[in-house]
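The chain below stands alone, shown as C-alpha coordinates; this is the form predicted alone.
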Amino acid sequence: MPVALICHGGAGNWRPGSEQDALDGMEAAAQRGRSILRAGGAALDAVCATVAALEDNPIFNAGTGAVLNFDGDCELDACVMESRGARAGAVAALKRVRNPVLVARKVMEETDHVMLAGEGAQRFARTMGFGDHDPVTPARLGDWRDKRAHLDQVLGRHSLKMRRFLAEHPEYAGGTVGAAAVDAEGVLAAATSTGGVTMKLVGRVGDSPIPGAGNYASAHVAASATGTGEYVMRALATRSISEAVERGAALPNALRDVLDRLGRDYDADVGLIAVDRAGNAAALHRTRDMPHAWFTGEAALVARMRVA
(Lines of atoms letter the chains of each structure in order from A and count residues from 1; the text may use other names and numbers.)
(Lines give C-alpha, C1' and ligand atoms only; values in the text may rest on other atoms or scores of the structure.)
Protein backbone atom coordinates (compact mmCIF):
# COMPACT_ATOMS: atom_id res chain seq x y z
CA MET A 1 0.00 0.00 0.00
CA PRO A 2 1.26 3.53 -0.74
CA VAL A 3 2.14 5.55 2.35
CA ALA A 4 1.09 9.16 2.83
CA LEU A 5 1.00 11.83 5.53
CA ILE A 6 -0.43 15.32 5.81
CA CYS A 7 -0.26 17.74 8.74
CA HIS A 8 -1.51 21.22 9.56
CA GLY A 9 -0.53 24.00 11.93
CA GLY A 10 -3.86 25.76 12.43
CA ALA A 11 -6.34 27.70 10.31
CA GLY A 12 -6.48 31.47 10.72
CA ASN A 13 -4.53 34.61 9.87
CA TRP A 14 -0.84 34.22 10.62
CA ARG A 15 0.93 37.39 11.62
CA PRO A 16 3.11 39.03 8.95
CA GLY A 17 6.67 37.79 9.17
CA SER A 18 5.74 34.46 10.77
CA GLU A 19 4.87 32.57 7.61
CA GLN A 20 8.31 31.12 6.89
CA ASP A 21 8.76 29.99 10.48
CA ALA A 22 5.41 28.21 10.25
CA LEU A 23 6.35 26.50 6.99
CA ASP A 24 9.75 25.46 8.34
CA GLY A 25 8.04 24.00 11.41
CA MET A 26 5.52 22.12 9.30
CA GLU A 27 8.21 20.68 7.06
CA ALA A 28 10.37 19.54 9.99
CA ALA A 29 7.41 17.88 11.70
CA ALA A 30 6.25 16.16 8.52
CA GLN A 31 9.76 14.86 7.92
CA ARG A 32 9.64 13.09 11.28
CA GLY A 33 6.46 11.28 10.28
CA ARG A 34 7.76 10.59 6.81
CA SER A 35 10.91 8.91 8.09
CA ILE A 36 8.79 6.54 10.17
CA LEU A 37 6.48 5.60 7.30
CA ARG A 38 9.29 5.23 4.78
CA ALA A 39 11.02 2.82 7.17
CA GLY A 40 7.88 0.66 7.31
CA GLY A 41 6.59 2.09 10.57
CA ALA A 42 3.00 2.46 11.71
CA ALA A 43 0.73 5.36 10.84
CA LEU A 44 0.00 5.85 14.54
CA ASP A 45 3.69 6.30 15.31
CA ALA A 46 4.04 8.72 12.39
CA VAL A 47 1.17 11.02 13.34
CA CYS A 48 2.16 11.04 17.02
CA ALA A 49 5.75 11.96 16.16
CA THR A 50 4.58 14.67 13.78
CA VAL A 51 2.17 16.23 16.25
CA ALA A 52 4.63 15.97 19.15
CA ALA A 53 7.14 17.95 17.06
CA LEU A 54 4.52 20.66 16.49
CA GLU A 55 3.66 20.66 20.22
CA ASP A 56 7.33 21.30 20.97
CA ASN A 57 7.49 24.23 18.56
CA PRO A 58 6.29 27.34 20.47
CA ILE A 59 4.97 29.14 17.40
CA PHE A 60 2.05 26.69 17.19
CA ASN A 61 -0.98 26.62 19.49
CA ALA A 62 -0.40 23.21 21.06
CA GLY A 63 1.79 21.99 23.89
CA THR A 64 4.56 24.49 24.64
CA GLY A 65 3.39 27.87 23.39
CA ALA A 66 -0.32 27.09 23.52
CA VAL A 67 -2.70 30.00 24.05
CA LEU A 68 -3.97 30.85 27.53
CA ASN A 69 -7.49 30.69 28.91
CA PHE A 70 -9.25 33.55 30.66
CA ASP A 71 -7.35 32.88 33.89
CA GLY A 72 -3.98 32.77 32.16
CA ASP A 73 -3.48 28.98 32.17
CA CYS A 74 -2.87 26.50 29.36
CA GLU A 75 -5.60 23.85 29.16
CA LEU A 76 -4.63 21.35 26.50
CA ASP A 77 -6.79 19.02 24.38
CA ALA A 78 -5.56 16.15 22.22
CA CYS A 79 -6.77 12.98 20.52
CA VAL A 80 -5.31 10.02 18.67
CA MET A 81 -7.24 7.45 16.68
CA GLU A 82 -6.32 4.39 14.63
CA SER A 83 -8.49 2.64 12.06
CA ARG A 84 -7.49 -0.81 13.26
CA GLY A 85 -10.11 -1.63 15.87
CA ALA A 86 -11.38 1.97 15.83
CA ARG A 87 -9.06 2.61 18.76
CA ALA A 88 -9.12 6.14 20.22
CA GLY A 89 -7.68 8.02 23.16
CA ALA A 90 -8.07 11.63 24.23
CA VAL A 91 -7.33 14.17 26.94
CA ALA A 92 -9.15 17.43 27.61
CA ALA A 93 -8.37 20.48 29.75
CA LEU A 94 -5.03 18.89 30.66
CA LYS A 95 -2.48 21.14 32.39
CA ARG A 96 1.30 21.13 32.76
CA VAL A 97 2.44 18.45 30.34
CA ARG A 98 4.81 18.75 27.41
CA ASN A 99 3.09 16.48 24.89
CA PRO A 100 -0.64 15.96 25.44
CA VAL A 101 -0.85 13.90 22.24
CA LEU A 102 1.37 11.26 23.83
CA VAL A 103 -0.78 11.23 26.97
CA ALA A 104 -3.83 10.70 24.75
CA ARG A 105 -2.08 7.73 23.17
CA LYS A 106 -1.48 6.26 26.63
CA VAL A 107 -5.20 6.63 27.41
CA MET A 108 -5.91 4.56 24.31
CA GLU A 109 -3.27 1.93 24.98
CA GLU A 110 -3.30 1.60 28.78
CA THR A 111 -6.95 2.10 29.81
CA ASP A 112 -10.46 1.00 28.88
CA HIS A 113 -11.46 4.65 28.44
CA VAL A 114 -11.46 6.97 25.46
CA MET A 115 -11.09 10.34 27.21
CA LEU A 116 -9.72 11.68 30.48
CA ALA A 117 -10.17 15.32 31.49
CA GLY A 118 -8.85 17.95 33.86
CA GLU A 119 -7.25 16.86 37.12
CA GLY A 120 -7.85 13.19 36.34
CA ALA A 121 -6.00 13.49 33.05
CA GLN A 122 -3.08 15.15 34.82
CA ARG A 123 -2.95 12.44 37.50
CA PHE A 124 -2.95 9.79 34.78
CA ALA A 125 -0.15 11.58 32.94
CA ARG A 126 2.01 11.62 36.05
CA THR A 127 1.29 7.92 36.65
CA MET A 128 2.40 7.19 33.08
CA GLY A 129 5.68 9.01 33.69
CA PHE A 130 4.97 12.37 32.07
CA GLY A 131 6.76 14.92 34.23
CA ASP A 132 5.65 18.42 35.19
CA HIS A 133 6.11 20.91 32.37
CA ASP A 134 4.99 24.53 32.18
CA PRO A 135 3.84 25.17 28.59
CA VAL A 136 3.34 28.93 29.12
CA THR A 137 5.89 30.91 27.12
CA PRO A 138 6.80 34.57 27.74
CA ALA A 139 5.38 35.49 24.33
CA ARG A 140 2.00 33.87 25.07
CA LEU A 141 1.90 35.44 28.53
CA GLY A 142 2.57 38.86 27.04
CA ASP A 143 -0.17 38.31 24.46
CA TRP A 144 -2.58 37.22 27.18
CA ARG A 145 -1.94 40.33 29.24
CA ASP A 146 -2.56 42.57 26.24
CA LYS A 147 -5.69 40.68 25.21
CA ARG A 148 -7.08 40.54 28.71
CA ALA A 149 -6.80 44.30 29.00
CA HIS A 150 -8.31 44.77 25.56
CA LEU A 151 -11.17 42.37 26.18
CA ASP A 152 -12.02 44.10 29.44
CA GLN A 153 -12.33 47.31 27.44
CA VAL A 154 -14.15 45.97 24.38
CA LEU A 155 -16.23 43.16 25.85
CA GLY A 156 -17.83 45.04 28.70
CA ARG A 157 -21.47 45.38 29.65
CA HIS A 158 -22.40 46.76 26.22
CA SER A 159 -19.88 44.57 24.45
CA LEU A 160 -19.50 42.85 21.15
CA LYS A 161 -20.09 39.13 21.10
CA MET A 162 -16.87 37.13 21.15
CA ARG A 163 -17.66 35.77 17.68
CA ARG A 164 -17.85 39.27 16.23
CA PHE A 165 -14.74 40.34 18.10
CA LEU A 166 -12.74 37.43 16.74
CA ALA A 167 -14.05 38.09 13.24
CA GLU A 168 -12.77 41.67 13.47
CA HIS A 169 -9.52 40.64 15.17
CA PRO A 170 -8.62 37.21 13.75
CA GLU A 171 -5.11 37.42 15.13
CA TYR A 172 -6.65 36.80 18.58
CA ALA A 173 -8.04 33.39 17.64
CA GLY A 174 -6.30 30.17 18.51
CA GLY A 175 -5.39 27.29 16.28
CA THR A 176 -4.72 23.58 16.29
CA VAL A 177 -2.11 21.16 15.00
CA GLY A 178 -2.90 17.79 13.51
CA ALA A 179 -1.73 14.98 11.27
CA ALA A 180 -3.26 12.13 9.29
CA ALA A 181 -1.43 9.20 7.71
CA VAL A 182 -1.74 5.80 6.07
CA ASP A 183 1.00 3.19 6.41
CA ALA A 184 2.20 0.37 4.19
CA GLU A 185 -0.30 -2.04 5.74
CA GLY A 186 -3.21 0.24 4.87
CA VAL A 187 -3.80 1.27 8.50
CA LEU A 188 -4.92 4.88 8.92
CA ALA A 189 -4.33 7.11 11.94
CA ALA A 190 -4.95 10.70 12.97
CA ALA A 191 -3.68 12.87 15.81
CA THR A 192 -4.78 16.39 16.81
CA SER A 193 -3.64 18.71 19.59
CA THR A 194 -4.56 22.24 20.65
CA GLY A 195 -4.53 24.88 23.33
CA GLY A 196 -7.99 25.98 22.16
CA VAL A 197 -9.10 29.56 21.68
CA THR A 198 -7.42 32.54 23.29
CA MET A 199 -9.29 33.76 26.38
CA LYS A 200 -11.57 30.72 26.42
CA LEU A 201 -13.58 30.08 29.57
CA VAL A 202 -11.88 27.83 32.10
CA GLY A 203 -12.84 24.22 31.39
CA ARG A 204 -13.84 24.79 27.78
CA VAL A 205 -13.28 21.73 25.61
CA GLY A 206 -13.20 22.06 21.85
CA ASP A 207 -13.50 19.64 18.97
CA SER A 208 -9.92 18.38 18.91
CA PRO A 209 -10.23 15.62 21.54
CA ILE A 210 -13.59 14.36 20.26
CA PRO A 211 -13.45 11.44 17.81
CA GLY A 212 -15.51 12.25 14.74
CA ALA A 213 -15.39 15.99 15.36
CA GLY A 214 -11.83 17.31 15.26
CA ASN A 215 -10.05 13.99 14.83
CA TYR A 216 -11.02 10.69 13.21
CA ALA A 217 -9.65 7.54 11.62
CA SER A 218 -11.73 4.86 9.94
CA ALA A 219 -11.03 2.09 7.45
CA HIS A 220 -11.53 4.71 4.71
CA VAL A 221 -10.10 8.03 5.91
CA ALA A 222 -7.98 9.68 8.59
CA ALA A 223 -8.72 13.37 9.14
CA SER A 224 -8.00 16.34 11.40
CA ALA A 225 -9.83 19.65 11.70
CA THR A 226 -8.80 23.13 12.81
CA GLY A 227 -10.73 26.33 13.39
CA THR A 228 -13.86 27.19 15.35
CA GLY A 229 -14.34 24.00 17.31
CA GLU A 230 -17.91 24.57 18.42
CA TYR A 231 -19.04 24.31 14.80
CA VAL A 232 -16.77 21.39 13.96
CA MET A 233 -18.38 19.50 16.86
CA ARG A 234 -21.90 20.26 15.70
CA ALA A 235 -21.10 19.08 12.18
CA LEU A 236 -19.04 16.01 13.21
CA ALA A 237 -16.78 17.20 10.43
CA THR A 238 -14.12 14.51 10.27
CA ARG A 239 -16.58 11.63 10.50
CA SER A 240 -18.62 13.29 7.76
CA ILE A 241 -15.56 13.22 5.50
CA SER A 242 -15.15 9.50 6.13
CA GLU A 243 -18.81 8.78 5.46
CA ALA A 244 -18.68 10.67 2.15
CA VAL A 245 -15.65 8.67 1.00
CA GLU A 246 -17.35 5.45 2.09
CA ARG A 247 -20.28 6.39 -0.14
CA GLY A 248 -17.89 6.76 -3.09
CA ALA A 249 -16.85 10.42 -3.06
CA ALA A 250 -13.30 11.35 -4.03
CA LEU A 251 -11.34 12.67 -1.06
CA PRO A 252 -11.06 16.31 -2.25
CA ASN A 253 -14.78 16.38 -2.98
CA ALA A 254 -15.58 15.00 0.46
CA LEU A 255 -13.54 17.76 2.10
CA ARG A 256 -15.16 20.39 -0.10
CA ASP A 257 -18.68 19.23 0.72
CA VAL A 258 -18.04 19.28 4.47
CA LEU A 259 -16.29 22.64 4.32
CA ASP A 260 -19.10 24.13 2.25
CA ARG A 261 -21.66 22.87 4.77
CA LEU A 262 -19.71 24.43 7.64
CA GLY A 263 -19.68 27.69 5.75
CA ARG A 264 -23.31 27.55 4.75
CA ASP A 265 -24.68 26.49 8.14
CA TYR A 266 -22.35 28.35 10.50
CA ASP A 267 -20.09 30.70 8.51
CA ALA A 268 -17.33 28.84 10.36
CA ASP A 269 -13.62 29.59 9.99
CA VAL A 270 -12.39 26.02 9.59
CA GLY A 271 -9.69 23.99 7.87
CA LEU A 272 -9.55 20.26 7.13
CA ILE A 273 -6.87 17.76 6.18
CA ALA A 274 -7.27 14.07 5.35
CA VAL A 275 -5.70 11.00 3.76
CA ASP A 276 -7.48 7.96 2.38
CA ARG A 277 -6.54 4.28 2.24
CA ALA A 278 -5.27 4.64 -1.34
CA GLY A 279 -2.61 7.13 -0.21
CA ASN A 280 -4.29 10.31 -1.43
CA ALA A 281 -3.96 13.48 0.67
CA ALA A 282 -6.09 16.62 0.62
CA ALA A 283 -6.37 19.94 2.45
CA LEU A 284 -8.91 22.78 2.33
CA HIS A 285 -9.66 25.80 4.52
CA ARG A 286 -12.03 28.77 4.78
CA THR A 287 -9.45 31.02 6.44
CA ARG A 288 -6.74 33.05 4.77
CA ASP A 289 -3.98 30.76 6.02
CA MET A 290 -3.48 27.17 7.08
CA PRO A 291 0.16 26.08 7.08
CA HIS A 292 0.31 22.46 6.04
CA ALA A 293 2.75 19.89 4.67
CA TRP A 294 2.32 16.54 3.00
CA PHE A 295 3.85 13.78 0.95
CA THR A 296 2.35 10.83 -0.90
CA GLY A 297 4.24 7.70 -1.93
CA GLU A 298 7.73 8.48 -3.18
CA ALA A 299 6.91 12.10 -4.04
CA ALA A 300 8.78 14.98 -2.43
CA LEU A 301 7.45 16.60 0.72
CA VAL A 302 5.62 19.88 0.09
CA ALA A 303 4.83 22.68 2.59
CA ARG A 304 2.44 25.55 1.91
CA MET A 305 0.80 28.36 3.84
CA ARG A 306 -2.49 28.13 1.97
CA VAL A 307 -4.22 25.89 -0.55
CA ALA A 308 -3.63 27.26 -4.05
Ligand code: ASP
The other form holds:
Amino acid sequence: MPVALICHGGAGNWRPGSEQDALDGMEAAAQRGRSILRAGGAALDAVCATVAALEDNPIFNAGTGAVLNFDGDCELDACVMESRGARAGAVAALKRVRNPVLVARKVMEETDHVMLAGEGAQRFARTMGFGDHDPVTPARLGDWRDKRAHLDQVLGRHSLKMRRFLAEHPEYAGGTVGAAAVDAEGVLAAATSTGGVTMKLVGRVGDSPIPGAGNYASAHVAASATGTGEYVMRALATRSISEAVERGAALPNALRDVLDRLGRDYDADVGLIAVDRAGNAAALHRTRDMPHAWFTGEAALVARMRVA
Ligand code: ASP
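Take the protein just shown as the form predicted alone and give its structure as the form predicted in complex with the named molecule.
What follows is the whole complex; the chain from before opens it.
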Protein backbone atom coordinates (compact mmCIF):
# COMPACT_ATOMS: atom_id res chain seq x y z
CA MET A 1 0.00 0.00 0.00
CA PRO A 2 1.34 3.52 -0.77
CA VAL A 3 2.12 5.55 2.35
CA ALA A 4 1.26 9.26 2.70
CA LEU A 5 1.31 12.02 5.30
CA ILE A 6 0.06 15.58 5.40
CA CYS A 7 0.36 18.09 8.25
CA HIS A 8 -0.78 21.67 8.89
CA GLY A 9 0.35 24.54 11.07
CA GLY A 10 -3.00 26.27 11.49
CA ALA A 11 -5.43 28.30 9.40
CA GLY A 12 -5.06 32.06 9.77
CA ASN A 13 -2.83 34.96 8.80
CA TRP A 14 0.86 34.49 9.46
CA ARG A 15 2.74 37.60 10.44
CA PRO A 16 4.92 38.98 7.66
CA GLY A 17 8.48 37.74 8.14
CA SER A 18 7.46 34.51 9.89
CA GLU A 19 6.49 32.54 6.77
CA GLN A 20 9.84 30.90 6.11
CA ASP A 21 10.10 29.78 9.74
CA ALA A 22 6.62 28.27 9.48
CA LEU A 23 7.53 26.39 6.29
CA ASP A 24 10.84 25.17 7.71
CA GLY A 25 9.01 23.94 10.83
CA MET A 26 6.38 22.15 8.76
CA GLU A 27 8.99 20.48 6.60
CA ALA A 28 11.13 19.31 9.53
CA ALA A 29 8.08 17.89 11.32
CA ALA A 30 6.73 16.14 8.22
CA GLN A 31 10.18 14.68 7.64
CA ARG A 32 9.96 12.92 11.00
CA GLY A 33 6.69 11.28 10.05
CA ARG A 34 7.99 10.42 6.61
CA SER A 35 11.05 8.60 7.99
CA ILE A 36 8.79 6.48 10.19
CA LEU A 37 6.38 5.58 7.39
CA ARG A 38 9.10 4.84 4.88
CA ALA A 39 10.80 2.52 7.36
CA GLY A 40 7.54 0.55 7.58
CA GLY A 41 6.35 2.23 10.79
CA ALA A 42 2.76 2.84 11.90
CA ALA A 43 0.65 5.82 10.83
CA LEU A 44 -0.07 6.48 14.52
CA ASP A 45 3.66 6.76 15.30
CA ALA A 46 4.15 9.02 12.27
CA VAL A 47 1.39 11.51 13.14
CA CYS A 48 2.41 11.58 16.82
CA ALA A 49 6.08 12.28 15.92
CA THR A 50 5.04 15.00 13.45
CA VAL A 51 2.68 16.72 15.87
CA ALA A 52 5.11 16.43 18.81
CA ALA A 53 7.78 18.17 16.69
CA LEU A 54 5.33 20.98 15.93
CA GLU A 55 4.36 21.22 19.61
CA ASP A 56 8.04 21.69 20.46
CA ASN A 57 8.40 24.48 17.89
CA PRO A 58 7.37 27.70 19.69
CA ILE A 59 6.08 29.47 16.60
CA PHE A 60 3.05 27.16 16.43
CA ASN A 61 0.01 27.38 18.68
CA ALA A 62 0.44 24.00 20.37
CA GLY A 63 2.56 22.71 23.24
CA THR A 64 5.39 25.17 23.90
CA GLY A 65 4.36 28.54 22.47
CA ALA A 66 0.60 27.87 22.58
CA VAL A 67 -1.62 30.96 22.83
CA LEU A 68 -2.80 32.11 26.25
CA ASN A 69 -6.33 32.18 27.58
CA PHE A 70 -8.05 35.22 29.09
CA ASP A 71 -6.15 34.81 32.34
CA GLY A 72 -2.75 34.51 30.63
CA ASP A 73 -2.44 30.74 31.02
CA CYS A 74 -2.02 27.87 28.49
CA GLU A 75 -4.83 25.30 28.41
CA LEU A 76 -4.01 22.67 25.81
CA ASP A 77 -6.27 20.38 23.76
CA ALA A 78 -5.13 17.37 21.74
CA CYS A 79 -6.49 14.21 20.12
CA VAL A 80 -5.20 11.10 18.40
CA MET A 81 -7.27 8.57 16.48
CA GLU A 82 -6.47 5.38 14.59
CA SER A 83 -8.64 3.53 12.08
CA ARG A 84 -7.72 0.14 13.51
CA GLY A 85 -10.44 -0.48 16.09
CA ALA A 86 -11.62 3.18 15.69
CA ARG A 87 -9.49 3.96 18.73
CA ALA A 88 -9.29 7.54 20.02
CA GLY A 89 -7.70 9.40 22.92
CA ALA A 90 -7.87 13.06 23.87
CA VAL A 91 -7.00 15.66 26.48
CA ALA A 92 -8.73 19.00 27.01
CA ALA A 93 -7.78 22.11 28.98
CA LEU A 94 -4.57 20.39 30.05
CA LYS A 95 -1.94 22.55 31.75
CA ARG A 96 1.84 22.34 32.15
CA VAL A 97 2.72 19.46 29.86
CA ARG A 98 5.24 19.55 27.01
CA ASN A 99 3.52 17.22 24.53
CA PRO A 100 -0.26 16.98 24.97
CA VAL A 101 -0.51 14.74 21.88
CA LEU A 102 1.52 12.06 23.63
CA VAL A 103 -0.71 12.28 26.70
CA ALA A 104 -3.75 11.90 24.41
CA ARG A 105 -2.16 8.76 23.00
CA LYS A 106 -1.71 7.38 26.52
CA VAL A 107 -5.41 8.06 27.24
CA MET A 108 -6.20 5.92 24.19
CA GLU A 109 -3.77 3.15 25.02
CA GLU A 110 -3.83 2.99 28.82
CA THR A 111 -7.40 3.83 29.87
CA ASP A 112 -10.98 2.83 29.08
CA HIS A 113 -11.78 6.47 28.29
CA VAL A 114 -11.56 8.68 25.24
CA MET A 115 -11.05 12.08 26.85
CA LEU A 116 -9.62 13.45 30.09
CA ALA A 117 -9.91 17.14 30.96
CA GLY A 118 -8.36 19.74 33.24
CA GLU A 119 -6.90 18.68 36.55
CA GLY A 120 -7.69 15.00 35.98
CA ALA A 121 -5.83 15.07 32.67
CA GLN A 122 -2.85 16.66 34.35
CA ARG A 123 -2.84 14.12 37.14
CA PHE A 124 -3.02 11.31 34.56
CA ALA A 125 -0.11 12.87 32.62
CA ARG A 126 2.05 12.91 35.74
CA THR A 127 1.11 9.30 36.52
CA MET A 128 2.23 8.36 33.01
CA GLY A 129 5.58 10.05 33.61
CA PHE A 130 5.08 13.38 31.81
CA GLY A 131 6.99 15.95 33.86
CA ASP A 132 6.06 19.52 34.72
CA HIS A 133 6.63 21.89 31.79
CA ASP A 134 5.65 25.54 31.43
CA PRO A 135 4.57 26.05 27.79
CA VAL A 136 4.26 29.86 28.14
CA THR A 137 6.93 31.61 26.05
CA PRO A 138 8.03 35.26 26.50
CA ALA A 139 6.78 36.01 22.96
CA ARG A 140 3.26 34.72 23.73
CA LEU A 141 3.21 36.57 27.05
CA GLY A 142 4.13 39.80 25.25
CA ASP A 143 1.37 39.12 22.73
CA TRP A 144 -1.11 38.49 25.52
CA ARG A 145 -0.31 41.80 27.21
CA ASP A 146 -0.70 43.57 23.90
CA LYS A 147 -4.01 41.82 23.23
CA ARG A 148 -5.40 42.62 26.63
CA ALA A 149 -4.66 46.30 25.99
CA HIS A 150 -6.32 46.12 22.56
CA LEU A 151 -9.23 44.13 23.90
CA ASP A 152 -10.14 46.78 26.40
CA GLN A 153 -10.03 49.35 23.61
CA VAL A 154 -12.00 47.34 21.07
CA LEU A 155 -14.61 45.67 23.23
CA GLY A 156 -14.68 47.47 26.52
CA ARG A 157 -13.75 45.82 29.77
CA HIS A 158 -14.83 42.30 30.69
CA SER A 159 -16.30 41.39 27.33
CA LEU A 160 -16.73 37.65 26.92
CA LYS A 161 -16.92 37.60 23.14
CA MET A 162 -13.84 37.50 20.96
CA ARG A 163 -15.30 37.31 17.45
CA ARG A 164 -15.17 41.02 16.75
CA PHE A 165 -11.67 41.38 18.10
CA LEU A 166 -10.38 38.46 16.02
CA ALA A 167 -12.14 39.74 12.90
CA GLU A 168 -10.29 43.03 13.30
CA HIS A 169 -7.00 41.37 14.26
CA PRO A 170 -6.69 38.26 12.10
CA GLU A 171 -2.97 38.18 12.83
CA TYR A 172 -3.87 36.82 16.27
CA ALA A 173 -5.63 33.70 14.91
CA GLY A 174 -4.16 30.34 13.91
CA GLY A 175 -1.18 28.12 14.59
CA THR A 176 -2.91 24.89 15.66
CA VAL A 177 -1.11 21.81 14.36
CA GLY A 178 -2.32 18.51 12.97
CA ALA A 179 -1.26 15.54 10.88
CA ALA A 180 -2.95 12.71 8.99
CA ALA A 181 -1.26 9.61 7.57
CA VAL A 182 -1.78 6.18 6.05
CA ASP A 183 0.82 3.45 6.54
CA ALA A 184 1.93 0.46 4.46
CA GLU A 185 -0.68 -1.75 6.14
CA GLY A 186 -3.45 0.64 5.12
CA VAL A 187 -4.03 1.86 8.69
CA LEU A 188 -5.02 5.54 8.92
CA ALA A 189 -4.27 7.87 11.84
CA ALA A 190 -4.75 11.54 12.69
CA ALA A 191 -3.41 13.76 15.47
CA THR A 192 -4.23 17.38 16.32
CA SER A 193 -2.93 19.69 19.05
CA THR A 194 -3.69 23.29 19.98
CA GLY A 195 -3.67 26.03 22.56
CA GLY A 196 -7.13 26.87 21.19
CA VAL A 197 -8.24 30.35 20.23
CA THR A 198 -6.42 33.31 21.61
CA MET A 199 -7.88 34.90 24.76
CA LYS A 200 -10.42 32.10 25.11
CA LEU A 201 -12.38 31.97 28.34
CA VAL A 202 -10.85 29.80 31.02
CA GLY A 203 -12.18 26.25 30.57
CA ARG A 204 -13.10 26.68 26.90
CA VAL A 205 -12.60 23.49 24.91
CA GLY A 206 -12.44 23.64 21.12
CA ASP A 207 -12.91 21.17 18.30
CA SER A 208 -9.38 19.75 18.27
CA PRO A 209 -9.81 17.11 21.02
CA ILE A 210 -13.25 16.01 19.81
CA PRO A 211 -13.22 12.96 17.52
CA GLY A 212 -15.18 13.73 14.36
CA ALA A 213 -14.88 17.50 14.87
CA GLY A 214 -11.23 18.61 14.75
CA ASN A 215 -9.64 15.18 14.39
CA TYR A 216 -10.79 11.88 12.92
CA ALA A 217 -9.61 8.59 11.47
CA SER A 218 -11.77 5.91 9.88
CA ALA A 219 -11.13 3.08 7.44
CA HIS A 220 -11.63 5.65 4.65
CA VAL A 221 -9.95 8.87 5.75
CA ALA A 222 -7.71 10.48 8.37
CA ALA A 223 -8.29 14.21 8.80
CA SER A 224 -7.47 17.24 10.92
CA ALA A 225 -9.26 20.60 11.01
CA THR A 226 -8.12 24.05 12.09
CA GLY A 227 -9.76 27.44 12.57
CA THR A 228 -12.51 28.61 14.89
CA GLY A 229 -13.46 25.40 16.65
CA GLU A 230 -16.99 26.46 17.51
CA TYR A 231 -17.86 26.09 13.79
CA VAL A 232 -15.82 22.92 13.22
CA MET A 233 -17.61 21.26 16.14
CA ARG A 234 -21.08 22.16 14.96
CA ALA A 235 -20.31 20.88 11.45
CA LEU A 236 -18.50 17.71 12.67
CA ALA A 237 -16.11 18.59 9.88
CA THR A 238 -13.62 15.71 9.86
CA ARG A 239 -16.30 13.05 10.26
CA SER A 240 -18.20 14.67 7.37
CA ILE A 241 -15.14 14.30 5.13
CA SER A 242 -15.01 10.60 5.97
CA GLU A 243 -18.72 10.13 5.25
CA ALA A 244 -18.39 11.85 1.87
CA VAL A 245 -15.48 9.59 0.89
CA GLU A 246 -17.40 6.55 2.10
CA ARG A 247 -20.24 7.59 -0.21
CA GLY A 248 -17.79 7.60 -3.12
CA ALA A 249 -16.51 11.19 -3.33
CA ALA A 250 -12.89 11.77 -4.34
CA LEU A 251 -10.87 13.19 -1.42
CA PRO A 252 -10.42 16.74 -2.82
CA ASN A 253 -14.16 16.94 -3.56
CA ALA A 254 -15.02 15.76 -0.06
CA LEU A 255 -12.86 18.54 1.44
CA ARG A 256 -14.37 21.09 -0.95
CA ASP A 257 -17.94 20.11 0.02
CA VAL A 258 -17.27 20.29 3.76
CA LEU A 259 -15.41 23.59 3.45
CA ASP A 260 -18.16 25.07 1.29
CA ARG A 261 -20.73 24.06 3.90
CA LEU A 262 -18.67 25.69 6.65
CA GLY A 263 -18.56 28.81 4.49
CA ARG A 264 -22.26 28.80 3.69
CA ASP A 265 -23.49 28.03 7.20
CA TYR A 266 -21.02 30.04 9.30
CA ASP A 267 -18.66 32.03 7.05
CA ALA A 268 -16.10 30.05 9.04
CA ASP A 269 -12.36 30.81 9.05
CA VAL A 270 -11.24 27.19 8.80
CA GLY A 271 -8.88 24.79 7.04
CA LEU A 272 -8.82 21.02 6.51
CA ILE A 273 -6.22 18.38 5.67
CA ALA A 274 -6.78 14.68 4.97
CA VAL A 275 -5.36 11.50 3.49
CA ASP A 276 -7.36 8.56 2.17
CA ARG A 277 -6.77 4.84 2.20
CA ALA A 278 -5.35 4.89 -1.35
CA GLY A 279 -2.57 7.26 -0.28
CA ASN A 280 -3.97 10.55 -1.64
CA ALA A 281 -3.45 13.74 0.37
CA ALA A 282 -5.47 16.96 0.19
CA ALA A 283 -5.61 20.37 1.89
CA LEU A 284 -8.03 23.30 1.62
CA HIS A 285 -8.68 26.44 3.68
CA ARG A 286 -10.87 29.55 3.81
CA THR A 287 -8.22 31.69 5.50
CA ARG A 288 -5.41 33.52 3.74
CA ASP A 289 -2.75 31.09 5.02
CA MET A 290 -2.47 27.52 6.23
CA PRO A 291 1.13 26.30 6.23
CA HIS A 292 1.14 22.62 5.33
CA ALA A 293 3.54 19.93 4.18
CA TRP A 294 2.92 16.56 2.60
CA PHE A 295 4.30 13.62 0.69
CA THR A 296 2.65 10.71 -1.06
CA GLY A 297 4.29 7.41 -2.00
CA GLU A 298 7.82 7.87 -3.32
CA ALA A 299 7.37 11.57 -4.09
CA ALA A 300 9.46 14.28 -2.41
CA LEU A 301 8.14 16.29 0.52
CA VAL A 302 6.48 19.59 -0.37
CA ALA A 303 5.75 22.52 2.00
CA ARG A 304 3.48 25.46 1.13
CA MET A 305 2.07 28.49 2.93
CA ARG A 306 -1.29 28.28 1.19
CA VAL A 307 -3.21 26.13 -1.27
CA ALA A 308 -2.94 27.82 -4.68
N1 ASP B 1 -9.43 24.81 16.09
C2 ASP B 1 -8.72 25.42 17.18
C3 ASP B 1 -9.69 25.66 18.31
O4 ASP B 1 -10.76 26.17 18.07
C5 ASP B 1 -8.04 26.70 16.83
C6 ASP B 1 -7.31 26.79 15.50
O7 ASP B 1 -7.24 25.81 14.78
O8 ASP B 1 -6.80 27.88 15.18
O9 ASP B 1 -9.36 25.40 19.44
